[in-house]
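Here's a solo chain for you in structure tokens, the form predicted on its own.
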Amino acid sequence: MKLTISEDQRELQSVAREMLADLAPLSLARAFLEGKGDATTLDQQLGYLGWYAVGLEDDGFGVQGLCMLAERCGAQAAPTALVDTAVAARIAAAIGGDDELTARVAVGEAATALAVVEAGADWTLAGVEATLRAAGDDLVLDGVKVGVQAAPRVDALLVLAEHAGEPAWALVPAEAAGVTLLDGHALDPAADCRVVELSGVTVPAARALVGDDAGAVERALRVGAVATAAEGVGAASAALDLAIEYAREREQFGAPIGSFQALKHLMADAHVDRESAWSSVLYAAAALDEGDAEAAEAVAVAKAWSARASRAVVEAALQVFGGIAFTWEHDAHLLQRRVLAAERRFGDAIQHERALGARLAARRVGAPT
């Protein structure tokens, strides 16, 4: 398995270092907290620099890369679509024909959201209640998602609904009939979630995954996954970069409170938290990006383990500011509501360990004796 970072790679990390340094400064998310947020500017550049469709279609940056630009997004809370388009496309590949609207979106130039959540459901994809019912040659979708990210801004949005018995999935215009966007509330503002209510819906058949093919599905989740595993380490980083400067430049006693032996060990727990997470993204990223057959365990476990991994960083870069960190007007929390928001989308911690002991405990099942 290929495991070193590319020259390309490394080029496309800093044109999305400096990129979104510009246009998505951690101002933008306190922006949206306070209700007046506004990601235009930056949603253009992402389709015109083609970020969407970074590692479709073996374009060399792979689901590394995409991980790589996550990582970026998550540093800045940026406010963006970018796993959802990337798990989206490949959904849309998946159901294939000749639909206009499915072609952009499997190719990555539509930006789409995923409504997959609801008020009794999450990302186990289990009890979901939306409704995909034939009506003539179309197909009918109804039912309610809640914390579809960026909702207002996306051309598509692609629902898990259920089907005979059968999840499915169907791809429609955001703007089209009977879709009705609500007011939404997140721990994350910079998500800018909302919910969806779907009333009589028109889907063409054409833009409708009915059980077609799980594999596909599963493949564009654990991409799903091990993005958003990337956009909370990217965050966490970010708090403790920001703390290990405020800990050379704060001084009690006359001296740094970063020379303090306490805060030493802290940061350098912290430290190799971080490391060890993102090197678990990595792996599993290049495990999906070469079809490794033990990329779902990879997967899981970059999920769980940057989960918990992230959380205790940015809670130790909070420790190491103090008691500033908790106010509104300091940038720290805006990391950490990031961070808590990338563990529980595309399954949280808890999820993932269950799913990966399955998996190896059905493995030992079927091992010689």
The other form holds:
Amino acid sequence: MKLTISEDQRELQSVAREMLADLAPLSLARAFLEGKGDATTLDQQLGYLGWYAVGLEDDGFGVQGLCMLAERCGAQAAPTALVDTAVAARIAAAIGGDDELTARVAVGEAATALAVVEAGADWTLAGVEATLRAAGDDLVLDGVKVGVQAAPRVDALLVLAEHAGEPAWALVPAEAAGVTLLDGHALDPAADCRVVELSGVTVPAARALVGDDAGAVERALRVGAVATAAEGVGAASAALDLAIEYAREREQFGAPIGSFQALKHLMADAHVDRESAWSSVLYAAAALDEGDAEAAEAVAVAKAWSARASRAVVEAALQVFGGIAFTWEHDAHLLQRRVLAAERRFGDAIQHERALGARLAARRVGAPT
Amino acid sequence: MKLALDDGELALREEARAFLAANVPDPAQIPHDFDAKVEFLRAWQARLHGAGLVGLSWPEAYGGRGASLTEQIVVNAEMARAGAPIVIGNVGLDVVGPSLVEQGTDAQKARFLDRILSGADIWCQGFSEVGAGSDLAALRTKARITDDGGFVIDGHKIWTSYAQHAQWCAVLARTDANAPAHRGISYILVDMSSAGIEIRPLVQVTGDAEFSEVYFDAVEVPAENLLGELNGGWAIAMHTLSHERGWYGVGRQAVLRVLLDGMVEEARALRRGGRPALEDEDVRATLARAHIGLEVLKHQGLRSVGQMIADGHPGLESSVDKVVLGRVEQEMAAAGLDALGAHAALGAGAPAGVDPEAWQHVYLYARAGSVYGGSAQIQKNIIAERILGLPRGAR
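Next up, the form predicted in complex with its partner chain, please; the one we just looked at was the form predicted on its own.
Once more the chain from above appears, this time first in line as the rest of the complex follows.
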């Protein structure tokens, strides 16, 4: 009963650190900020490296491994479809069958964007107005999705829609007829979001998940929640590292500002936040990897705690920098944007806290654990 | 990366569970009078020892089981779940005992260790002083070295838990006034029945007199009661404090978990706006956040324990654990009071199943969480300077 990581995982972490620093320097996120971002090389390399498939099979990396990659993507505010693709792979596996696109997504060979949020629908999956209707042997998909990350660069979209009053999922090739990408400006430019219009898109039944009795979608979304928590922790932590470096160098009153206790304690608190958040992420990921009965709860704990902690960390970092981090040209806000974006995806702190509150209320003390 | 219990942990859990199910006393049996309570708890420890359930992680040669840290944690969690009374000899078991195992002479081990396990000897820790709290190395209690190598101790210790019930005290005293602060301190084992010791109990905000002031007036201690090297006491004390920080949080978490689960039940019985408080969205959210904090405290602790087992000793991360513990415990205690609403500051007249005074006690006690064992501010200095590498500066 302990929380450790393996040598292989440690190695993955260190390779990811080097590769992503190289493939996705903060200047790449900045290029997206300036509207001229190009992530072609990064996308290709992630595919070559097999990172979309990390944790899908029994590869020794597991969801913890995926979180390590996501943490590094966060630290570089990297424009990737890593987490969406990992979630889509699990839902595609639940669709099953012998459709080629579905099979490629299921093994992590096709970068995929999730299309979930709508003007009136969020990550609780309630309130969805996009529809998936029978049309002969096929289905037809209509609706408008927002905040679809990396939409212009992925192979496929996995769209949440209502079918017979229940949430359903439709896998759509990115270039399918009836799919239109619109300007999707959002806080985190490197997320490369689009609004996606789906108008009479034909979906073969073999690419739809209608009904989810086995709970595959819930499990997939938990993977997304914990990996996104990792991404937020990574971004916040990178901002803190920059602030610490700055505090060692920057002098005021004839001394490095990092020698002042007021700033030390600000950074120490932020360190406590990032470490505790990372512990909760590693634990929740391990719970998923080990099929722990309390995994759902552990994920909600990790996402809620990390969301609040990561924001506190990045805000502390900005405070250390003072005025300079309030400028467009400084890199801190690239990380700040990633923290705020990651905080919301797969459910924000309020959503997960509410879910946990309901679980607490439903649980009777003395029940076996 | 194994969150699930391994076979050894499972077996030990079953063993502890079976013993506790048959032996945990009804809380109503625990005397309210503090002295009587201490005697009761001493007898409880002796029973636990008889079942081999204290000092598990001590080596077998010294009466322990050589259990892993995680096995010890599993047993502690079972005790919390079973509502078992606290183990009164914890200073001896968790702080002094491990130091004796590592640094003690054979004679010291033979003399003290078994009596610590059985509860025959309760130990207290004479570290803090009025002028040496966070700045512990500023301590002024002096131990003059006599011709035969013994000591004569003069000084004044404070915040000494269980002093009035302890048979022994682990005293940090200055043995070299000319050495730099950290290098002139020795770790001396003092018999509390020695002539010249005066104990003045201090009543805490909770109303309990758990700790005391201890005055040493020319207290004579034989040479054989020095632990480790002369002037080498600082390292021993720091080592045990970091051990205490290292996994204390996980054990404390188990106790707090039981309290919070109880609060959920109280919130069912309480009414807010004419409805069960637990149906109130904000009360639920407040309790949910406390619950999240407790879970994260556990995750953080298990990660540190994993690291500690890999390294063989606690690292600087124990300072992170300590800050998390203080914060989470205080937030949880406040959440409990907030959930109690109109009854939070009352005592009499609460609904059946609701005990505001118990929560007031939890809340008041929690304030110590960011003070004892090195205050939160000291831990933050350690984090900032020794983990983050920020430059030292004025305090």
